[in-house]
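A single chain comes next, written as structure tokens; it is the form predicted alone.
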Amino acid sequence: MSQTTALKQQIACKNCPLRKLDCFREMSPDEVDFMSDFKSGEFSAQAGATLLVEGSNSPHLYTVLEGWGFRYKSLPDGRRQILNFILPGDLIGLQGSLLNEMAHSIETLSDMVLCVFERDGLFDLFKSSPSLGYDITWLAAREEQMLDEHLLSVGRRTAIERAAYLISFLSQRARRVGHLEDQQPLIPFTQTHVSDTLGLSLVHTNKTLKKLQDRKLIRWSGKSCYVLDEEKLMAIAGWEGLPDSRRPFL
């Protein structure tokens, strides 16, 4: 792990800022007490830090409290495929905890703060709090569902459909966790990140994004993407959007 700083438990679970967001389900007092005991602390990571490495065996689970990141796999020659993006409320490290080895790596896009949980406490969680155990199962199923849609995009959507899907998908996710207020840009990413997600060359990606700009659906400025018309992006992608329901988090 690089460019990270361990922190003491600074935010009590009962005061967790994620609990104030409408997109997350409410926890019962007993669940909050359990999570307070389960949580071992927090740490911060700078933008560009590697949180978990493919092939590693992490003794911890993490919930993103602040910031953006992404999951990816790499080929021996350095080519990279970004699998999905990570936002506040997302759980990471479950794969390495249950299967003893990470099949992908995780890098930060912005400065991040994460809650830390000991994986040795997972069995007690499933045993003592079935509702939280169900939440972990739900989060794993949701990640699979998102990867299904991403695979459809890379395999069957055209270049402009892929770009429209990715940007509208990230726009919806970001807005639900309060990241698109006051005309904020989508996330601090480059066109290389988009290229590595869409499975297109950088040149093709640049031309595709320009088409969306010409239609006044997005505005690209430096490392920032401003979403101007999410509904038309969804229409281009043939995507109905994320389910309008409250989701769990740990």
The other form holds:
2 protein chains.
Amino acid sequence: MSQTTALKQQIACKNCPLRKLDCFREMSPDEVDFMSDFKSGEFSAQAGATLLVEGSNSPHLYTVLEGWGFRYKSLPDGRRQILNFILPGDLIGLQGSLLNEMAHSIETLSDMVLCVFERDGLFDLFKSSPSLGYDITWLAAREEQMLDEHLLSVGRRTAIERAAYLISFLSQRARRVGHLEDQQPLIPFTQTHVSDTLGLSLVHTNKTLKKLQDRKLIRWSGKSCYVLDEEKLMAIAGWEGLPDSRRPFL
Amino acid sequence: MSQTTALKQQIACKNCPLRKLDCFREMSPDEVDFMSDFKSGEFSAQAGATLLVEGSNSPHLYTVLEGWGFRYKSLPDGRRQILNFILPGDLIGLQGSLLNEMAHSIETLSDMVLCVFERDGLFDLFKSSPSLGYDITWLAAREEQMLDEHLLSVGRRTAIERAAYLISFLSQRARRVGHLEDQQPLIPFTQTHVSDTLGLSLVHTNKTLKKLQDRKLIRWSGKSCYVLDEEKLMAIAGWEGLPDSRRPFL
DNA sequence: CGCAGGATTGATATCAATCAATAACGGTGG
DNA sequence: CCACCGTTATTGATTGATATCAATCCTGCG
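Could the form predicted together with another copy of the chain be shown next, to go alongside the form predicted alone?
Next comes the full complex, this chain leading.
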């Protein structure tokens, strides 16, 4: 549980691997310079590690370089709701930095590499580089938009619609950041994760996924989910898909 | 529907009525000056008006000066999910401004007065006043935090817990902005709004509210809900309450 | 081989949705 | 002032969806 290892800085922002993906916006040389200063190191964590805990007050912000994770909240008796998944290019810890206390926890699903920033430098970022400040706000608005859709899903979609939405949503996000190239599995997560995302019981989640499998829309083998027909999944969910504009990252 | 009336600018930012409420952060004279420039007018809308529509591309941002509203999304077949309620001091239209297209709609519950800003001026705000840019990001993070809690609620709380959470949540927010002084009703909304927020059917919502009423925690009379025991509601929901720090507004 | 975590399944119990009325209330026109 | 009407709230009966319970089955791994 929560075994993590700190590493030294290894990648220069200029050569950031994320910069090669065409889902991300270009950064100006000035912005890259600023980020090089703002970056205070790298951090890697093993699969299953807890990165941030509800109620804590982390001095850091992170951008995900590699790996998968998820944000969640729990009720006092242990019921858990997964709020969103975290993929490369995502900024995490912003709530903690601005509002002073994390209201959710974060766990890794796979091994993960993170780029580390000091929250104390955040206001300086807004002063020194308005465009990067704007980008952070952009990312916050995007997260809000995803949450809106999840809330619609959990509140108003049926079990099968929810499952179809979740899987097509994750499939699209994964593809954007270069995963799913050739029939790679979706995410290394379990049906327990799916059920805690959909707001359903584990058993009912299993039966619902089975229906999708019977219709040949997905295949769940071993610990992985393969997406066979994203279009049909989106149709079942009544979901339009992600906007396809390029997005910023830090 | 959607009958709205434009009004001339009437209130100087310096005398903004919100500034008197002690739930809001102080603004420096420079910031107030900037806001005076940024503000392009006022707008008032009748109860029941639609302010912004999913899919549209509004050229404006607004800060609520008076009144109540809500954000919602709909599925193709009409099922509706209310995402959050909007109270004085809230900034709306940010998603539309940053991401270019609104992914939700906004409707008023009461007559409403809004302070209007041009989205084209938004980047200039980040350049000219980093602290206001930071504030906008703060507000976005706060909205995200509320959505996280709603998602936990809809995904993992039982019907009565959800209802208890929603009502204590709204009660707290209302009180902060000076409503609920002496047994004022909570919000001018119907049980249909409650059901679309909780992700429950109207009938079941009614029966659930009745239970809260039988326990003397709320009273629903006419079109209004009165909160009788916020503490117990929070205990039922297993909810900690809102943080009580001051917050910024634009 | 045996174990552990995850997936699957069938039976049953609950919760919440739906259906179908009815009641209460506010506003309107006569 | 009263009858009428539309909206909202309320209620009981029934159906349907999802949760819970309790096994069993895999599969990767030491």
